[in-house]
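Just the one chain here, laid out as structure tokens, in the form predicted on its own.
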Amino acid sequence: MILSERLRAIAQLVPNSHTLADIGTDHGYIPLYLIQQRRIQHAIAADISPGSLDKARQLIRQHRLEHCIETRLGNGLSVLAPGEADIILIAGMGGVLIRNMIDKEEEVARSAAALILQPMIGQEELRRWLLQNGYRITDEELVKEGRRIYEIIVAIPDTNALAYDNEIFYEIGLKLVEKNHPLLKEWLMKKIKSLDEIIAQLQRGKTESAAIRMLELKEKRRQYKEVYHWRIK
């Protein structure tokens, strides 16, 4: 099984485990890959879409791995019982949706050794919620696929986890800064460029709300550049 850059980066963060639950599995590529690599013994591939789950089932049958990978139709973590999965993977969804899934099935989420999360948007909201609700972020990864850079977050249940002192790390990801990730420079420059474009648009506005928003974004841009100059050599 050959994975895309994004899926391979997610798979590489999965530790050797007994059971992986892939929520929103789509075609089931990651569970199949990890079984083939003998990194996991068993997988639960779940999806809310019957069509996606049928594609996963076809792929599993094609590789004769029905005894290792079971499929479940359902919404979020409701397909799991507490303690059923060592690792829970949720990828390719919005950060707020991922947050809501974890919050709704708290007992299931906390029974796993780790959560591997790949939000498409809403990364700041997800990081903030995790740290404020008894999870510790142990690792983060960036992966480039095409023109886009994706963020991956690894979190574990930990009621002693502390919030970040600096608000900017909810957006950037403290672990990425600490290890000076190879994609950090490019990723920060993309964020700064995006802010510059929004600020330029706001400068043409004459409303008080536009002026307030512009000041907020300028402060955020200053923080991005501060991190850039601090970590990028």
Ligand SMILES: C[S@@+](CC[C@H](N)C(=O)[O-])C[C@H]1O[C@@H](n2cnc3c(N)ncnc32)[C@H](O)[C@@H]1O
Given for the second form:
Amino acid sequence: MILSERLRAIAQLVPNSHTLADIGTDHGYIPLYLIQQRRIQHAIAADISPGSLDKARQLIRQHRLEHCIETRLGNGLSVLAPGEADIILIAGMGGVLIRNMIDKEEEVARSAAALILQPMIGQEELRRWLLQNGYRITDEELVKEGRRIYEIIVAIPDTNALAYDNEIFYEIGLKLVEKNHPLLKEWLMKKIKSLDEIIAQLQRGKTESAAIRMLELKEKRRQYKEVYHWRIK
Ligand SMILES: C[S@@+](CC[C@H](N)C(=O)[O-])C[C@H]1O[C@@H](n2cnc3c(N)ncnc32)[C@H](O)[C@@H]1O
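For the form predicted in complex with the named molecule instead of the form predicted on its own, what are the coordinates?
Below is the whole assembly, all chains and molecules, this chain first.
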């Protein structure tokens, strides 16, 4: 199984373990890959969509791996019992949806050794929620596929986890800054460019709310630049 850059980066963050649950598995590529690599012994590939799960089932059957990859149809973590999965992976969805899934099945989420999360949007909300709800972010990764840079967050249950003392690290993952990730410069530049574009649009607006929003975004841009100069230059 050859994975895309994004999926390969996610798979690399999965520690060798007994059972991986891939929530929203769609095609089932990651469980299949990790079983083939003998990095996990058992996987639960789950999805809310019968069509998606059929794709995963077909792939698993094709590789004759039904004995080690189970498929389950259902919403979020409700398909799992507490303690069933060592590692829970939720990738390719919005950060708020991921957050709600973890929140809804707290006992299941807390029973895992680690959560590997790859939000497409809403990364800030997800980081903030994790830190405010007894999870510690232990690692973060960036991966480039095509023109897009994706963020991957590894979190572990830890009721002693401390909130970040600087708000900007909910947007720019602190772990990425600490390890001076090779893609950090490019990712920050993209963020600053898109803030520049939104600010330019708002500058044309005449309303008070546009002016307030513009000030907020200018402050955010200043903080992004501060991290850029602190870490990169
Ligand atoms: C964009 S795909 C991502 C597939 C794969 N995880 C990846 O990263 O490439 C999102 C998948 O999540 C599934 N999904 C969406 N909401 C879900 C939920 N509440 N519970 C389980 N699966 C869900 C969708 O059916 C779809 O298969």
